[in-house]
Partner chain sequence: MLEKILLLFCLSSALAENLCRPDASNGYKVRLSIKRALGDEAYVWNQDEMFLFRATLAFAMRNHLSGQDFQVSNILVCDETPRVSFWFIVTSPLDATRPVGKEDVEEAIRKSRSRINSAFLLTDQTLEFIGIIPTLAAPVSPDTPPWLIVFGVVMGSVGAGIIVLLVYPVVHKRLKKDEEEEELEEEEGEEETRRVKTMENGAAGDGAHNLSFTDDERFTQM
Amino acid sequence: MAETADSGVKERAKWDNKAQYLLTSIGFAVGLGNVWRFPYLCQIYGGGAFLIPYLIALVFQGLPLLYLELAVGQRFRVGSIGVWKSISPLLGGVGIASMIVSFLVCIFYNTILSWVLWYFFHSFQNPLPWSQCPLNENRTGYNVECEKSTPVNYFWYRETLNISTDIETSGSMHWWLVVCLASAWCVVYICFIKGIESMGKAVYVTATFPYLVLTIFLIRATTLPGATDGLMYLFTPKWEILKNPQVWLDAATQIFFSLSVAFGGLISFSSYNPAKNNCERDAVIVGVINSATSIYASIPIFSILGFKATNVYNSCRMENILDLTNHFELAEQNITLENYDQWFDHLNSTYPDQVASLKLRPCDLQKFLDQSASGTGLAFIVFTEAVIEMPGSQVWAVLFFIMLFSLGLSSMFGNIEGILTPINDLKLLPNWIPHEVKTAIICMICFLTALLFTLSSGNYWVEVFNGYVGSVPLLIIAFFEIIGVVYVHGMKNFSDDIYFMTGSRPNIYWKACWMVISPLMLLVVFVAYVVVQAQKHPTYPTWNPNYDEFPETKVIPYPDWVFGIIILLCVVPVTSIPLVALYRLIRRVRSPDRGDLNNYCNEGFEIETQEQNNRRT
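Give just the one chain, in the form predicted on its own, as a structure.
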């Protein structure tokens, strides 16, 4: 961050080079959802068929929003609050809403990274701790809860989370989770201690390393037994599923959230660009790479899912082979995996009553492939279970969790930037406080708030925040962003701004999306989402060893008081939008000569004007 010698005006920090900016933006956009949410949606929504609504949403909703945020950030050269306040003081609440959402996302997102650290630390053990059940207290057998479920489930729910039976049973804080959470926040602070100066160096690793690991996994996973079945499952489209409106709704929300628009981080990142920069090309590069990463990550993920499904399928048939061999007193090795179907058909046609009495397990590869999981279930249960069967399992576990941590860390940079930059631009903290101290204060507040997630009920609260903080509020914020730029700032003014920055005006595609298509899609998605959620009382899965169908999770409705908190998480972040507008209108009525509603009252241009004067001098 430089300072002009003759004016004393503090210049806005700048990226060392274009690569830093692009890597940071890509790292913010490409997060954990690309690895564990997108493959899940492909799995439940017809494989390749899901790509059609996904790409449509990318073209008409994702890219226009991304371009708009990068453009306004670069032109006004301030954070999210400063941008919308500059366009119109009435819109100041939009930036505040983005900052609040970024804060709420920060506290639960870094909790997930603390879980990743916990698994990473345990990945060096041989054998892996989730590969076998521990002994019971008397050391006379294995732990009963583990035997009823699986070692992988037990390590996740009991050893890691020590989870309670429902969200109302809070329990106590677990020291190992507190230590991991503190470690995760220390890493974030160290990388962010100098702002974009230190963060710009960190993204060279955090934004590129996941692609290296994904490529290594791609090469290894495609050579595993059953990988072909997994890939066929991914790329075989089920066209009839496109008739389901939920598919289109989930595609629109996925592309919207995966690009990380409306958080304020992208606006802050682009504000560090020079005034003359092709932000249109940047938006296309970031958007395309983000979506391509989702598809690229799906290939090794589905290869491993196919490998896991094949192992379960073969284990199921081996159990049946053992039952048939013992019952009919056949010689060992008579029935093998290769001739199992022929033997079963023969015995079933010859001795149908005896075969029926054995109650053999139904073994269907397609059914095992259909068993879907997303989020923490995919990362900490499905994938860890598959890793156990892979040769050199410790190596693959270490690589996988380093990749997840790098993905999450890059996204955390954008979330922290979405908090710090508005605070600095609004001068909410005194200028004499060093940037390092300001960052430390924000990280400490987030850490203390996130201690909620280290309780026995912490995982349930993470699911609440994950499911509702990043849904309705972001849709509302994005809608007001487009309205603010196109209809308050004006399409002509915005077109002039883009011409100033890029040397060319936006084409008909961008204008049509900004003026009609994108706001209309956002409105439709918002209404559809609210209608879908309003039709049912929200429920959540619980881990209860006393449940009759254990180890299946018991799905129960949220208590009324938790449901009230869910409503608050959806409403409170965006209440600043009408409140700030109302406050400005009241001030205008009381002091009509103040000029509060001057669209061109933009402090963000002061530095630019000063630089121009210096050049003329």
Given for the second form:
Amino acid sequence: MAETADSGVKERAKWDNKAQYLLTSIGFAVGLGNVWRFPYLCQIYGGGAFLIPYLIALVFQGLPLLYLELAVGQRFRVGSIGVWKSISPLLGGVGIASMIVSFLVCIFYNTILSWVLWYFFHSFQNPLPWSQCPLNENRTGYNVECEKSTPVNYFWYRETLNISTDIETSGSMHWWLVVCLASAWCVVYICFIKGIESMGKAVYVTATFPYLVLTIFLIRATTLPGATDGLMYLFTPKWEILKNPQVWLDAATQIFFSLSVAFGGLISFSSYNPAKNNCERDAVIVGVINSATSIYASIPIFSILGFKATNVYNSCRMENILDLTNHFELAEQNITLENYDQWFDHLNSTYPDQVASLKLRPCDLQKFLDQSASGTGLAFIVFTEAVIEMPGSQVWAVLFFIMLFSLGLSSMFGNIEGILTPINDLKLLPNWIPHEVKTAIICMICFLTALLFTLSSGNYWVEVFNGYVGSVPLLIIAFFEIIGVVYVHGMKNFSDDIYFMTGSRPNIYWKACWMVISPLMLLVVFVAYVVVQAQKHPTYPTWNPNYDEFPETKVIPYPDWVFGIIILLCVVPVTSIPLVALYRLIRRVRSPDRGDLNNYCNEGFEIETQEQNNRRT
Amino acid sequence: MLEKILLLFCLSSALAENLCRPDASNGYKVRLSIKRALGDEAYVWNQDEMFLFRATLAFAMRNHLSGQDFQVSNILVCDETPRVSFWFIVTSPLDATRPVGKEDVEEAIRKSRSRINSAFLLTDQTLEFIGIIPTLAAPVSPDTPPWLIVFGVVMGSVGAGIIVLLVYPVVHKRLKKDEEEEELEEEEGEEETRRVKTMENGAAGDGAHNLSFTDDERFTQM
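Would you generate the structure of this protein in the form predicted together with the partner chain, following the form predicted on its own above?
Okay, now the whole complex, with that chain kicking things off.
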């Protein structure tokens, strides 16, 4: 139940049952990245071999950080800002940094969800709108841009995004994207309207539905022709790739971002737990389920990609067969897919000039399997293309996009929680505003800020945010979190806290990870990440129909002012950490006997005195 | 006399054969992909089918150039291949040595394309006239884009949900307040009668009536 409205003391909200808490945390951790980032990484980094650095990163970096966040949230029973202020007022900036990062991630993440909604709305048509090219103006042929690329690409870049040629050309806001964005924010609002009361009920659906859909896809996908090629390609381990340090770096960053630590959301969620709850078991459950989901999701994804590659390969060969049959006037179906190679060799040896003049396309299954994609490219281009060729396309498209939407929505809950709880703790908005109105104000501010992404250059901005907001600041915040808890709060105090909550002290594995291994890994990952990024001026792919090699994307460097914004996005969230520390130090120096830095300042008394004031007036 | 007629006949047929040849300036190449279109139900291409083709083409020419009586013999066919492709040329019904212009033939075929296709159970892609591009079908565009309908349904339910969730507690509270007031009035009424009854005791009627033991539900709303 939420706060009791009659009495003056506000009780902290709490979960209806343990299942809600676990489902919410799992839903937060399991997001779009599990479906469209992990399979891609698995594929480019040698299939089964990638699991080794991935699991090592999970065990030595992911699980300790997760346990740490859940434990401090449950112990101090306040949101992220309150927790760090309680540990040491000098660390208050860590919470503010989490809040800023959560806000920035919120706005672009929900934009991606609005695109998912757009595709979902369009999946109820026959034929699917991305399966054919539209006609040009005088109806003599197909639209030129669509002909040169593919109908799927055209639908994504032109009809959905109406993308401009580079990030500097902003274009105008597109009403259909604004409408979809408003719908996405309305859905988030309705789930969050009563705080964790309503959200806790929504997660029963949003956290479990993706698993149902993934299972359905798994059954369907493994029966498709070509699925085994895709799966073999994915899981065949290429051991020598482990010598490349980039693999280890990507595994560590993938685990880190996949678990959604350092956003502050997990701290808020566990703060609604009862004081004595086994958070060690919760952390292990959430971490293991998150990784298991990634691996489970990659099976249907890769079966479908294998099916798609096989289809492209077969249609490539069918085209060649048709060309050969037509040119040499052979009877129909003399050349089939099975005897194509023999016929080709025979014709090539007897009439090499004629065969060369036909300019047949080289069809290589490996090359088609290599055409991997991650992120929005996987969902909106590769997958939609595969869905067209499955019988009953509309059903699969609808299921897929609902699954993506629930995955993203449950992650959005964590992000919003990472903004709302600190705002409540900081008392930025006065108490007399009801909770529903506060949530509405936050959603409205996020929606208005996200209108930037509905411009023609919106997709380029989403990529900027995606690449830089959710990377460097989080590493820094997590590093300060772990140092703050282990060295400022003290390992002994923390062990006592855990003993109080779970009934047993943390064992040597946890202690070793917290004190040495995880901070070291975070530092190494951070330094390596910055070094790799700083080595070259960042570039981005653009969709330019006037490019010579269209439909290849034209890769151009970011202009300087965008580069400046990138630096700002990385730096501004974390500036609050030194700023707040400095501010507190100055105040301590100025008024040393005020005593507001001690641990005796308990918020509980403040509320009562306020209440007494209210009663008097 | 007989020889002259024979010579003319031979000459005309020879000329006719010369008219129809691959890459003829007034001829078109046709390619049929029967197995691709019909699969197991494909028919075998033989001279009877060829006769049907020539007849259909004669029909198409008659349709376009009304008044001219094209016959099957005006459609000359040559260079048949196992692919089922051949060249044809159309001669004028008035003079068998004179071929009909390419533009007329093209126009005639375009007009009657669907009839020709359906005579052979084929489509624009499987019955190809090399050089005559099929006109593309106009796309079906409904008045309301279907996505707006789905959007309307989803957003309508979400909006209704928001309103219900926001308004219901307010209405609920107001209803409860009304109930409380009513019950309070009833309580006071009871109190008075009780006071009247226990006037003799005196002590029980004095002091404030303690409501906390009467109705538990009203106060513990947890």
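The term rigid core refers to the most C-alpha atoms you can superpose between the two forms while keeping them within 1.5 Å. Keep in mind that what you see is a predicted model, and the values were worked out from it rather than measured. Numbering follows the first chain given and starts at 1.
Leu324 shows a C-alpha shift of 2 Å or greater between the two forms [criterion: core-superposed Cα displacement of 2 Å].
In the core-superposed comparison between the two forms, the C-alpha atom of Glu168 has shifted by less than 2 angstroms. A displacement of less than 2 angstroms separates the C-alpha positions of Trp510 between the two forms, with the rigid core held in common.
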